[in-house]
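Single chain ahead, written as structure tokens, the form predicted on its own.
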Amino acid sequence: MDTGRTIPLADKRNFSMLTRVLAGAAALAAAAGLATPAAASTPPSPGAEPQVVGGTRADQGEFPWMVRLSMGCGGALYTDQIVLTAAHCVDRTGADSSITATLGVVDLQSSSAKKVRSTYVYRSPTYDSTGGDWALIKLASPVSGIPTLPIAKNADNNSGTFTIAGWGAAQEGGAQQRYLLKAEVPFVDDSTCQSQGGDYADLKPDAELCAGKLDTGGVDTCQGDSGGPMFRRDGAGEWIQVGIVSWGDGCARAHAPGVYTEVSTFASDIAAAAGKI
């Protein structure tokens, strides 16, 4: 991570979220068999960098909600018509045709996937005050065939052990994925998150959850996976989103575990948000 102590935390997650979605992008670019753009050739910074680090290949139609975004982003479908991914994934709210989801597969290249353009992106307006990295981005039309994702509407579900999914590198700072990789970390309490000292003492305990191994590292998010989703069964076993790819310390590093945006805290202002747009 940047250890620049003098840099406002909210500018270090802004600097690393470019080196992020440029890795992203051009990995993405590689993944899908596409020529790799020389802008995306910048090295990705070592810090605060949301890939899925030591997980196993998922089953096609295992994670049906998930979306590659063509910034090198994640997501998931939240309606049939609008992704929900991080804030710090995207540059503003308004019109925005610019972006490409891909979705239905778990191969990048495989000749089955969908791709739908954006027409409209929705980005958290308190994101760089008081937190919620979050942001909504409309599709053109409407997705047929492929299941949402509900999102938690309260705390009940945020602890136990959580899902992970992305197409982010395997190894900090490596290269993104062609295929989805999957992966489960358990909860983090906020107060030990905020223990392990440097970016975790400014954790948002009302916007932020922590998850991973911390003792030994080993599984975590890393670059090319912010904004997808972080996921439990809950009590009735269905698939729930309670988390959002944020930020993190390197990737897999014992002490440093990944730090969600706390979907529950924002489920009423992405209903609205998503109504609206």
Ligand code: 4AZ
Given for the second form:
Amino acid sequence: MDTGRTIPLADKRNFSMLTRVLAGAAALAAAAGLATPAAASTPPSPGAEPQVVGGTRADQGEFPWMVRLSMGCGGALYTDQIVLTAAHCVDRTGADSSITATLGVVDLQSSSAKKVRSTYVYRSPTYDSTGGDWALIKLASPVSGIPTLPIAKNADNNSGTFTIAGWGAAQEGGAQQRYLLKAEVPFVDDSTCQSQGGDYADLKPDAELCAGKLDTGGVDTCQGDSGGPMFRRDGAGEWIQVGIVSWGDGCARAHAPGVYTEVSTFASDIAAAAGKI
Ligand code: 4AZ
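Take the protein just shown as the form predicted on its own and give its structure as the form predicted in complex with the ligand.
Every chain and every other molecule in the complex is listed next, the one we just looked at coming first.
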């Protein structure tokens, strides 16, 4: 895949789906023990190599609601039986037992990982028209003892410094990761994000949030982090989800911020859908 080129907007969804297939293949390779050492087999020493891009290893239990999905995406536990992820990580709304969620571990190969099958997928009905890259995955049974991540219901926390985390590539075009990586990225306002040009000119300001180190790059989500949460602490000091990893022009490039679903815009839709599935 040529990730060095700007993805035309019309092709973005196809690009995401291709990415998902590739990420899934990488995850399968890792599960089968076929991955390169950088991907999985040797526990890396924290801080020794570039990590999410430009991050570090998360501690066990630090972000307990982080979920890895078997198609090669991330997610966050929204209720004890529903995972919030990206619409572009799933195909359609309907019964679906094809997805396995891995929960409760930073190490995907840990023997204490909880693995639960999906029963149903709800894909945002507006994603293909007005935007809203979010989806819900219902699990076959509730998980116990794993905290959920509350979603932002208003825009109060839609700026500042955000935390990102995932098992996706630690560099553009790189391997999926065995250990959960984390990093911090600054908010980029809508008009600055749009003025980066290319796909960014078509940013949907109410539906999408941008974040990244605009001038230097170097820290970002990347392939396979899609669907995972972007979060920060709210005024009460509690973690709150403000974004869902959606897209970007490559990974960690200067003047190419990560783009995230603006969760607060869709909070009532998400809650309503979760109440029905
Ligand atoms: C992806 O394809 C993806 N740099 C996720 C995040 C970003 C780009 C691509 C943002 O999953």
